[in-house]
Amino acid sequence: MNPGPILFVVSVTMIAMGDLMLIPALVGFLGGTQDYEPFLESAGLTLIPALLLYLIFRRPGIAIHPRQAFLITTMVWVVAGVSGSFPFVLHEHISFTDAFFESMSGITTTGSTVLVGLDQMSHPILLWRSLLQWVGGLGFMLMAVAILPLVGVGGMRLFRTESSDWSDKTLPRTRDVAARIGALYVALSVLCAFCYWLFGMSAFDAINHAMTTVSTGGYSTSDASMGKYDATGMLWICTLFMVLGSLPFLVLLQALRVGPQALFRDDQVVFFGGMIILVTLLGTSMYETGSGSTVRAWTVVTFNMVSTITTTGFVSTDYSLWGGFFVAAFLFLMFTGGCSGSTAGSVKAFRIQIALKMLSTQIKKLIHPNGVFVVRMHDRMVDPSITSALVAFFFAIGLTVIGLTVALGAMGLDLITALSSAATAVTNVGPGLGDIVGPAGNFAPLPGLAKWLLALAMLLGRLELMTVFVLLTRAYWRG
């Protein structure tokens, strides 16, 4: 294992965190006031020891090997986490243990928080939370196309493309789909900014609540979430860009090559949108409208359950008091996801629908046992070791969720905290459930071990979770 890429890479973070830290540093100072300080300082003890290691490893034609590539890719998200705390710890004077959760929360786009009073806090440190979960949202998506692929994790590999190749001949058609991957993501961050708006949010709050809706984080600039701009069309225009987001990126650059019908004659983007209108539909049925509408009730519900299946997080008011049915549809929205190669998290809509197909394929072997069936997707047969790794990876989130469940329990947390916290983290959706951790509530009252356990359950999330444990196999080290 030859540590030169690897630390190369990690510079290479870290030179990029630092610059980020300009940014709020920039408006900070314009703003006339000394909030820009703090980002100075983080941006120096970011970027002073980066450099180092660039011009120690910097070699010509680095190249990155598969076995190499687990460890690269967890690296880069525990130093975005480690270097993307210290604006928190110098601007808002909080414990490590508390900002490096914040941080963390905020490059895997989960959206759980544990700062209260956001809508006094200074322009500098609400924007630098929302260009976390910008940044996390774009680099999520970029490795979901270029690297998971590539080790094969969790099924990932049914969506291997060019781009997934990391060996001299293809590097430069990588760089291609990176780049127009970029170019669309900025222009939906624009356009969702835009429409924000029109619609009366202040250009601050627009641009800062488009960042963290296409990436699909759930951050926002007040304590009420989306509860602040509780007006229909605002909701349904973040409801959209929520979606737009949890679309796999390579299927909206076809789309907008040779138009919609791309979108159509994805196996994936069919399933994804016909779950998001049963569900929809069904909790909409089941909700109860009072003296309201029947639009507003269909608005709220959809707003709310869209946010939690598209992971990002943004509440408009306290579902957890609608009912137990409620409750218990939000828990289990928590493990749907958006779909591979989106900015959303989760299980993904592609691991539940080759499930349902197994499920199906199994019925027809037990009616049929002498009949051949397949398990299909985009045409084509889905190979047996992609099923297999779906098979680990349903076993794998599973076994953490209910690990992690037992152990914050143990740290003293009613059922309903420590299940909801463990899947809310898991599944990087951001809010729980609960009078602690639901949407009215915040993750500040958590133990500190606690939040470095659901901090670790963030990071294990957002790489699939099989990235991270063949770390811990003893295999992987000795080669």
Given for the second form:
There are 2 protein chains.
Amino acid sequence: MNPGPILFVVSVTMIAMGDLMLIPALVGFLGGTQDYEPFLESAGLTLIPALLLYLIFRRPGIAIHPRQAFLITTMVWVVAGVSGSFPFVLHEHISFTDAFFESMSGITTTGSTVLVGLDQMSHPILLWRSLLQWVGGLGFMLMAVAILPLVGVGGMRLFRTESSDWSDKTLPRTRDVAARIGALYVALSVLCAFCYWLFGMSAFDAINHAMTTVSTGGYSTSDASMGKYDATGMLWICTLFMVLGSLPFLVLLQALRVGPQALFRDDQVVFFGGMIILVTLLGTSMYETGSGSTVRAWTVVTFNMVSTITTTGFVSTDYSLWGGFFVAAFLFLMFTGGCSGSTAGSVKAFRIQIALKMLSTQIKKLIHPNGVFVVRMHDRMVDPSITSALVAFFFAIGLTVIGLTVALGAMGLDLITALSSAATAVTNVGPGLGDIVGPAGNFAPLPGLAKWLLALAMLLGRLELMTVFVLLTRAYWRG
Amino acid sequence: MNPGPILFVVSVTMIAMGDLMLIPALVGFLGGTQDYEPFLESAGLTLIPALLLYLIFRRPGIAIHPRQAFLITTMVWVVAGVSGSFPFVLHEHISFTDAFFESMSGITTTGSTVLVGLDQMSHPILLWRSLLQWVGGLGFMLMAVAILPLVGVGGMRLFRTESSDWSDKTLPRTRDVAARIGALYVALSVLCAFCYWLFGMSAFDAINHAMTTVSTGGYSTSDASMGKYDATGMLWICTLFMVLGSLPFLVLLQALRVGPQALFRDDQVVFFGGMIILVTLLGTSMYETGSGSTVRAWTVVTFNMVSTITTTGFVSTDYSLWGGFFVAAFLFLMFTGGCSGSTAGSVKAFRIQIALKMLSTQIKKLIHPNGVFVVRMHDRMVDPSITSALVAFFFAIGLTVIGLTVALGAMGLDLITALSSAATAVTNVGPGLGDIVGPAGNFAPLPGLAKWLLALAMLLGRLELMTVFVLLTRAYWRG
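Since the structure above is the form predicted on its own, I would like to see how the form predicted together with a further copy of the same chain looks, so please show that one next.
Below, the chain from earlier opens the complete complex, with every other chain and molecule after it.
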């Protein structure tokens, strides 16, 4: 395999990451402290080798073989995670293990953290965390729309071939689609920041939380996460933008053109909306209101559940104290996720939807053995190659969670900590369950090896698992 | 739907159960105590309505429509569970909830128990528990070989069409196959009892444990389960017969005719054997031997792991104290199971095998998008109707465990108790994890509703889920 194109893409990624570090450096510089120095050093560490690689491997008209895309895509995220960790090492003086965990958790929009004392931290480092998630969210969406379909991973094939509405009869060029998605992403982020500010956040907090809300990332500027701003209105604003970040951006773009009916015509969006309403109403009915009002209960339950469903991972309170129903529910809600073509991770609505349809089709077949039943979506038959890809995804995520839980157990973690860490990492949610990694906890006390494995799981989850699984076979590297 | 044939089969089931009660009655009578009375009462309660039903609904040449088989099969197990509970109510004076749980756990060969003080209990009631499992194991095997394939549930179709060896070119009549399976089952049970007795069990304990070993049930005559007889030799004998009970009986019959190479030629058996060796060696390497010998460690780890893999559920010690690796491992081992066509429950080896092959096929497809790859077993392509049935099974078991865990959580159970109870019930294993339902615990303290739900889950698991799922649809009852 020719390493030239791979190293070229790596160099471009590093240049982008290095440039990104100049933003917190500038903020630090304008703030009048010495805070900017670690960011300049990190930028130098990233940009100097990056430019060397760039100059060596730049070729006019680089051609990438589809098969190389698996390795390149994985390398891009690994390199982004590694360079993203430099500011944490140089600014916070934490170990590379912790820094890599924090960086990978950021860039994959997971949101698990090993940092304590966020409320006292300087603006540049908090901004760096938010930027990682914001860029990671956009990067994931563009990857899901532009790259993964080329190599047959992820669910966008389903929507590419079957929803012809958004294309206006002619498929727009990928670059054009990417630009429109980017513009919408920026616009949503600005709007979200403005709303947060309007509802009482400081400008800095509003900008940071907007970046980590729209990207469904979940990093906060406070150890209390959204618990710092848990007024009813604020939680609903956050809920709204987490949901928007979890909708397919192509459908959102269409809705902007033809009106909100575009949303109601999309099978996946309708299913996702229905799932949220059903789960949050059930949750509210199970919540012990005590002396609080029903509206407040509805708000708090909906906010925290939507935060998990959309794989954001903000928390407004320690929901693990709400009782057995909620602990179990929050574990399994990690395996839902937003829509395909959004910033959200995990299983995603369309996979759950098709899985339920496959189950229902199978039951119909048992009742009418001679009948012919097919799984449909958007009024068309779902191609068997899509259902088999989907089944492989379920097996892959199942095996990953099982293997990782057992490995974490072997490191001495109790079952709930091991299982929920494994689940929250591979689904890119953020908080786990239990005293250590739960909503009131922090990933810092975990052993170093556990942090590396969890960071790897975040990467696996972000790359829809199969992208990385392919790299682990001999067949990929042969021939 | 004509209820006649259904009620006829129900009556036959009740007659069989009523007759079965005469065995512990006789044992009690010969023992010279009044212990036989509750069994005679139970037999009367079962036989009198059964004979009435039988006389009313007996028809010459009863024809059963394949579609009725779903309801009839489910009814048979429910009726067996209900009538099996009578002796527990009348002899042990426990609530009907507890009695039904115990009876269902017996007849489905699960092995979870609500009874404490087994060591002090009288012989007839201990024998009744063992008989329930022994009959349940045989009943399940015959159902899997003779009935489920007719309605398209379970994996036997795969072996029926693809393994022509055991049929000697002509498919033997079902009745003949059933008779041979029954004879082998009796022979294995006798041999197992003899070995137990030879290695030091009392005759009564040997007979009871033999019945619950070969049926992969796991009921014991002691609260300590096999901890009462945890000598190295005894544990290996038990391990051997648990494995034998988990092998496909048709392949065992063939091995008796043509020699042990029949076992090595069977894909599923080879995979199952490999899985056991791999898992138990890994387990042994993770076990903290302390002052004990390696052989002892190997014995204890292998015994308890094989007991879970084969869905038997005997325990020789409280393995939940072995550390995080084992707690996680025992949770996931519940979802393995023995071979199709054996007494074992759970997912079963062939489904894991095909799932892994589907995953590997999908990865190959990603690497070579234009290649044609098929899932093979026994050197033949696995029919897509079988893979889609298998996928539906995975979704069904996943949804059942999720739903049940959340429901148990809502009743106040902690996550580990809820999750492991749900898992151990639907996989027909027996012990769960945690202080309450773990290897050292007992299901008695659970709330009544939890016991009903778990008994239902045992039934679901034993009927390969889909048999019951079909009954829950409107389409089944229409037309």
